[in-house]
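Form predicted alone, single chain, as structure tokens, below.
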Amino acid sequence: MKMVRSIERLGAWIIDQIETLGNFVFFLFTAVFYIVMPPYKPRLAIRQLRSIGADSSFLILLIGAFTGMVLGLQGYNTLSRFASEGALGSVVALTLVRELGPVLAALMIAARAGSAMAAELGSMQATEQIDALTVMAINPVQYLVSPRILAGLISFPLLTGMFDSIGIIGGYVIGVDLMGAPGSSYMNGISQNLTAHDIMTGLYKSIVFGIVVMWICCYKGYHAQRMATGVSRATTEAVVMSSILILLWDYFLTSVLL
């Protein structure tokens, strides 16, 4: 008895699983779907811009530049060793517009931005006004969720460009002015090695990650217990899981992009 018993949990349990995933992947079907159907409410889009974008590049600029210098100060003191300071630029470069630039530009949007997005929707579900819009005849996907993955499309790549920027200036203000490489070396290192295939790649990847981060966040919002703690619940499972399907996309997208 106890090995069925073991048996039919084990098994409810897989279908709960399956059933989850298929609500996951439904989910972002119908938020894309509806990206592209009438009718387009841009506003709700460029206010989700400025929430997720704008709000966020002050602490981007901010990792990114401390990134870039840590980078700097670490890859001197690397490539002293072997007298190859004049590939400082292309090791910055390519660290960053690779692998750096967009997994954490990622994961600082997820910490604020997604779970303030977690939160939001969360509290909208706890209050029932999710109810409410749908009452109103308002799609609620179409209104809440749409216009926020469509932010995270438009607003990853240009953060992540943004944290490339500054880190690379952050490697060159470290490396070159303050341990003194040479800039000439600096510059010419990223211009010869940074090729547009690793540009494309750290695009690749920032366009991954910002469905990942929307798609994960809004669910867990938009799914989240009507009590108290199913709202920090939801905020704590999605930062939680935005940043581990961050990591795992990025292996992925790295063996396969490389």
Contents of the next structure:
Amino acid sequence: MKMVRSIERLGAWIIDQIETLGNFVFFLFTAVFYIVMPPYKPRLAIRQLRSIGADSSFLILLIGAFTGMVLGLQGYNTLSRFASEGALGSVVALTLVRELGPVLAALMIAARAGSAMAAELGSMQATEQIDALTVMAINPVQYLVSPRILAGLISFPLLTGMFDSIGIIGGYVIGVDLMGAPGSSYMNGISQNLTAHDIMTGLYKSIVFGIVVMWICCYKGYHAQRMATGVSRATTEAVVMSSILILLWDYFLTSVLL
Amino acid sequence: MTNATSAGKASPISISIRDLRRSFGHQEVLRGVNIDFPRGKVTTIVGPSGCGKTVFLKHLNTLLRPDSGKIVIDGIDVTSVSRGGLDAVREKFGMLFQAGALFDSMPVFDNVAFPLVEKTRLSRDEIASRVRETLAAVGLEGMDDKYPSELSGGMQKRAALARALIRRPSILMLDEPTTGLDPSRTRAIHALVRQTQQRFGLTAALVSHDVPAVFEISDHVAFMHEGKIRVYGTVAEVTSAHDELFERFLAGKASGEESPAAAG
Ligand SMILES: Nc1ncnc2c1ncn2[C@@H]1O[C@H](COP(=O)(O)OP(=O)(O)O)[C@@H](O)[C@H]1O
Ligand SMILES: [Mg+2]
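Could you drop in the structure for the form predicted in complex with the partner chain? We only have the form predicted alone so far.
Whole complex next, starting from this chain.
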């Protein structure tokens, strides 16, 4: 009897999970559907772009610069053991463009803009603003979620590009100016070894991360529970889940695109 | 559509609910609600907090779909209307949410203008004059640029009411429009609701906690208990009805047994 009950409960749990997953995927499809379907509302997406940019630019520049500086330092230290300081530029650039740029930028945007987004949508849910949209015959996914996903799609590659660029400069400042690696081979190494494929790899990653982060953060905020802790829980879950999914997707994409 | 509407207009009943049932998981919230909302009248639903008033109202305005039962609005059974068709039905509604639901990213003017900007092709000037007129009607002038967070509770309700009225709905739904207001503001909002309802000839579905104050502005009153309508009638009828639970509810409210903070 007890056995039957537990199996029943397990079954209910599995059905619940599948249903949640279904809703989760359906949420993205709906949002993307409204990105593609007219009428287009570029005004809304631009506002989101601005807010993601304003939220995250400074952080991206700061973290990007430090990441590049650390790479310059570590890279120089390692390469000088093999007397190949000339390769420093390529090492810094490839590491940033293929791997660290997209991943760290995505993590930072998730922590800063993604959490703000989850909190904003969460409080809109809690105070019935989302219901108000529906009653006004305005599709809330179209109005709130689609512009955010579109903005993520555009802003992630741009911010990643910023991260990579400032990182390469940071690596130069430390590796060349401070440690004394040869400056001309730093730049030449980059232009010779950084291929279009490397750049595309980074670009694909940042686009995928952009969708994933906006998707999770919007979903969590949109479905925040209407209780005192609902919004804070949605925000935390959004950031944690985004971070995990960024790293999972990174591994997957790296193995596919390598 | 036009036929259904004109047929509906003739009928003295604007909204008719039959055996409405809705559960969340194992919790049966609505257990067979039957009630009619006469056209051009204020019908008020009262009941203890958590009895399902908000859930009921969200079925009326088609935010939630019932497990079973019928909701007929102006001759259209909205439970069997497609998603696209629902939007047409929703154009009839103005809804004042319990939490106000003003968009906190927008100032008052934009909040009230929002439905017109998004759903109509009116010119900027026409929108501005409609908004000013509606804000004046709810007694909220000179607040155009204030954000909702900068308004008092009473002013937020007025702004939300203005937004609910801006598209000239024929049905106004209000979810506890006076929760969290002091008695004098409560009276003022009640008076405003009655005045606008009469001015625009609206059918009003009002959910309230404020007994007996809300009776003054009601034509009909329904007492909801455990997901059913237990007492229904004109104000005179229900106040002389002998229903033990309803009397206990009224007495409890009068003696302040249930604190306003606990109000759902
Ligand atoms: N979306 C929902 N999911 C699960 N339970 C809900 C939901 N909405 C309301 N309920 C439950 O339904 C009951 C009635 O809620 P409500 O209609 O808000 O009460 P009130 O009469 O105070 O407005 C409550 O017990 C509430 O917890
Ligand atoms: Mg309620």
